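Read the single chain below, which is given as structure tokens and is the form predicted on its own.
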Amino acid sequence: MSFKFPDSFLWGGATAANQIEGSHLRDGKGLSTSDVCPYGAFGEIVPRQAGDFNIKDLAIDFYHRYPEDIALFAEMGFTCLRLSIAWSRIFPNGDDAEPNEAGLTYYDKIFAELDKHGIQPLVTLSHYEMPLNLAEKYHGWASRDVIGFFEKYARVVFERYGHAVKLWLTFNEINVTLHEPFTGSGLPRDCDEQTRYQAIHHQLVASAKAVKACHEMIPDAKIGNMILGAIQYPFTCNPDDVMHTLTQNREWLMFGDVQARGYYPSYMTRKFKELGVEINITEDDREALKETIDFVSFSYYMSGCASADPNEQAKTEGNMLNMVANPYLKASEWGWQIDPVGLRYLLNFLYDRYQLPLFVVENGFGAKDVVNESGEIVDDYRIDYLNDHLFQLGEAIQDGVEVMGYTSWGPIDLVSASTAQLAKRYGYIYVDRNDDNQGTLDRIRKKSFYWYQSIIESQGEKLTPPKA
């Protein structure tokens, strides 16, 4: 590839506190919604009992091993690390009068370590978790009270870390409440559409209030949204399929439309009417929503198809989605269809729509890695996946799309959000821990570690055209 990525392009990886940190109750941390989902986002919600244990309670012990892990990221050449702050480390119950100083101090150390290695943090305020007390006492984001609790939390961390963090995101994959209401909003999984969309509205208002606070408190920072990039193609050129696809894509585009434009799109008027939903939107809400994001960030793992035919049986699932399978694409061993060109398409699609800078903050390949007799992990399948996606990202930049950076998902093996497995590995760095909680937690560089190192060092020039 003769093309070099822009000098300002940020290279790195993406993580989430509840999937790497462990120490789920250490130093005053409260329980989060993630802590009661020991089997993953779709698994059973299990109240905590004294002495019980689940895989996320230790995760990969980043809480204690962060200096070693950040040094490995620096060795690869990272200029950016996406990470999240665990809201329940700062406000253990969510509605506490004062923040937890031990939690604030922990992230002071994280940001100092990143600064030491010249790595810029990209911080998500809420990544698939919220204080459990807010879900139990206030019915999660269904309560308007939670807007105030979130804004208070945001202002505390902006005040504390504004000198160190200049890139922020509000909610991870904010559209996930459509698919997993407890993980997304702390709602019961059987909640009705009225409750679901009112909670989503409260989140959108809270996000806008955090954006305003960031603009006021850290004027040299940028703050964006984060959506699950669930792009769908028409299964056929039948106009019914094309129209159905437009409707399906609008389900997740609505979130970006509100956050980037500052108001609800007109197509949602019909959507709410058909659902029998009446959102309580105050004049203060409308005013708050006018504070718009600086950039659009998104995850991209796979595309899918949409069909107006309800009898279309060939389904594919991945990242909490259920779509019609694309017969032209291969899939991972977890059934996630692989579509590098879809990333270029999505980048162009979103840039045409919003004319805002874009940031690919999640993209990666989950697989069952094997340590060979020589102690090595030869993950050529991951290299192929990432190479082909980054190649298409480069094509999008040449198309004229403004892309701020790329943080691949799980630069170090971590606990899967959807299944709470360690066997589903994404990292350039292998962690010796298994689903049975056995292992030394030792870190091992995979073949992809050195590959990504070379890609960053060459500013993308060593990417190769996809194989035929």
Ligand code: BGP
Contents of the next structure:
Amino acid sequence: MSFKFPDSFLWGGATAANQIEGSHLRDGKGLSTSDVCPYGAFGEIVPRQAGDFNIKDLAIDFYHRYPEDIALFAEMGFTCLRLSIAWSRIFPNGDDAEPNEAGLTYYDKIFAELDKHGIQPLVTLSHYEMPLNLAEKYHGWASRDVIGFFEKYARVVFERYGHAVKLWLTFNEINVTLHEPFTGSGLPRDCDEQTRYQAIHHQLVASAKAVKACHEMIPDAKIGNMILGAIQYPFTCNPDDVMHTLTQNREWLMFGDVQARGYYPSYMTRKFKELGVEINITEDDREALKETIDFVSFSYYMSGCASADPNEQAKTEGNMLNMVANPYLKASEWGWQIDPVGLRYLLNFLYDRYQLPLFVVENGFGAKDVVNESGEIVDDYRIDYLNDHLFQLGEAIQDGVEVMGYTSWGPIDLVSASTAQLAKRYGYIYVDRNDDNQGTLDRIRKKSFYWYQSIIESQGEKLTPPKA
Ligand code: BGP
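Pass me the form predicted in complex with the ligand as well; I've looked at the form predicted on its own already.
Okay, now the whole complex, with that chain kicking things off.
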């Protein structure tokens, strides 16, 4: 393509602490909600016992291997790395009086290493985990107290890392509590709608308080939200399907609407009424929500369809979002439907709605890779997926959408959030570790490593139009 991405465009990859670091109890870290989900974010919750083992306890050992990994990211030309701070490294129980100095020191080292390579960190405050103690003692975000604990944590990390981190996100996929209340909010899985929406409200208030603290404490930083961009198309042009699609999309758009506009959208009044939910919103809450984000970020892996017909809905498969399958699209081995044009559509859709800069902070292709006899990983399927999505992102920029950057998910293989598998790989860098705990943890550059390097180097010019 003859188009070059803007010079300011940030290129990189995205990770989360619990999926890469390992060392789940090292240097004073407390247990997090992720540490009791050995089968993934949606699998059984298993209390820890002395001597037990979960794949995330070691993950890919980024905790110790970060200098090598960051050097590899730099070799690809990354200008940005999205990572999360494990809240339970800083406040092991969440409600501790003082932060854990050893945990703070660990991230000092990470940010220094990134700085050495000229890579800008984009830091998520809470990525699919919170200190387990907060879930057990306070019922997670159901408790208003957790707002204060989160604000304290945010202020501690802003104070400590404000000189090094100028890009922040509050909650990863903040809308996930609708689908997975324990992973999203530390709530019991069988909680009722009232509890779920009250917890979501507390999280939205906490997010806004963190935004305020960031604006006060690091005036030259930008802070955004992060939503799972689960865009749905009408399954047919039947007006009932079109109306149903609007309702479905509003389920996740509500989060962005509150965070970007500073108040609940009017359509939620009817929704709450129909659900029989009455949210306790104080005057202080309303005031807090007015502090809005600087940019909108989202993950995008797939699109789906919505149908008002219960028979079509019953045919849904493949993802936690229960979207109706689109007959025009192919899917990954895990049933995630591949729709690069959907990324262009979503970028335009969100920019029309918010008129704020956008950041694509997750996108990628989970697949089982094979190391061939020559020791190479020829992952053309991943290159095709990423090329086609980045091509459409370029189209969106040409449509006039302001896009700050792109961090593809899992630039190095990591533990899957939904299934806790290592076999579901996203990386440009292969990690020699398998689901049965075998492997040297050695890192190997895949074919896509060199491909991404050439795309970054050419500022997107080497992207090719999607194959017919
Ligand atoms: C997003 C999560 C990530 C990540 C990704 C891929 O929803 O924010 O943490 O894991 O999905 O999903 P999975 O790991 O289940 O393949």
